[in-house]
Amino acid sequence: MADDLFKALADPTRRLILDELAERDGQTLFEICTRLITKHGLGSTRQAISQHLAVLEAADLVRTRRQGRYKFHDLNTAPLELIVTRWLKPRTPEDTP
């Protein structure tokens, strides 16, 4: 699962994804489509941005759901939650100058 976590954050144009839905939550693809047009003038194809959202849902940063004929996606950062636990070291008040 970390490799599928580091390969979803590699990617600029995921992280832009990612810091649209921490904006906004439970959007749709022409939803988060439209604001990376017009606030980062991003000018992928619906099909680019649905093939990386495929990739954060694989690494579970982003999870589906379905309304309907609507797909709105959400954030997931329960799985950043390994990367702080796993190189954060717990304070000590030696630590704090």
The other form holds:
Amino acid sequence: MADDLFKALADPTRRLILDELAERDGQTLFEICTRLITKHGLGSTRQAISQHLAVLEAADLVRTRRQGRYKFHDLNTAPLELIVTRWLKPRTPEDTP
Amino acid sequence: MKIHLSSVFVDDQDKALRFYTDVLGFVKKTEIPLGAHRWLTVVSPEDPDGTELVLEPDEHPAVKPYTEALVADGIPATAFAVDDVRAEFDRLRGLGVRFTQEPLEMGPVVTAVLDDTCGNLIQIVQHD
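Show the form predicted together with its partner chain, please, the one above being the form predicted on its own.
To see the whole picture, the full complex is given below, headed by that same chain.
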């Protein structure tokens, strides 16, 4: 699970997808592709973006929901807490100068 | 050469005519009975002699899988130009129109994507 998470975050395109979903949840594949091309000049194909989304979904960083005939993608930040709690432990009073 | 007709596949011509005229604001240009269906076109009131949009029945077996796959990924069937995407977004949402993409700046253009209720997504575009 953690390996999936780090692998998902290692790719710059996938980090951009997360940036865009952080700005607005509930985007279609078309909107995500549009944002990557127009805001970031990224020329990836739709198939490539779709595969990046599948990796993000496997790491539970992106969740999809079907609403009638549409499919929307949402950001899920819960797995990031694993990273924070792994290294950022709460400091005890004697640690702080 | 210039573009004379463009078409969208619709699941019901009556419903499509209502949506494209009453909601989007186009006007009916041609209506010719053809068996169970009609040759049905609409035009922009701003350009009544301009490109006509054919509201074409979606009966061919290839059409539904095609349009459904486009809608699932949020891909518009076609795009229409408007002066102000945000104003149209507010107006149309007030009329109960569903959008799959809210107004989004894309460099020199602003776009939004709406559901035409007849099987298609339609992009509206504003060129600054």
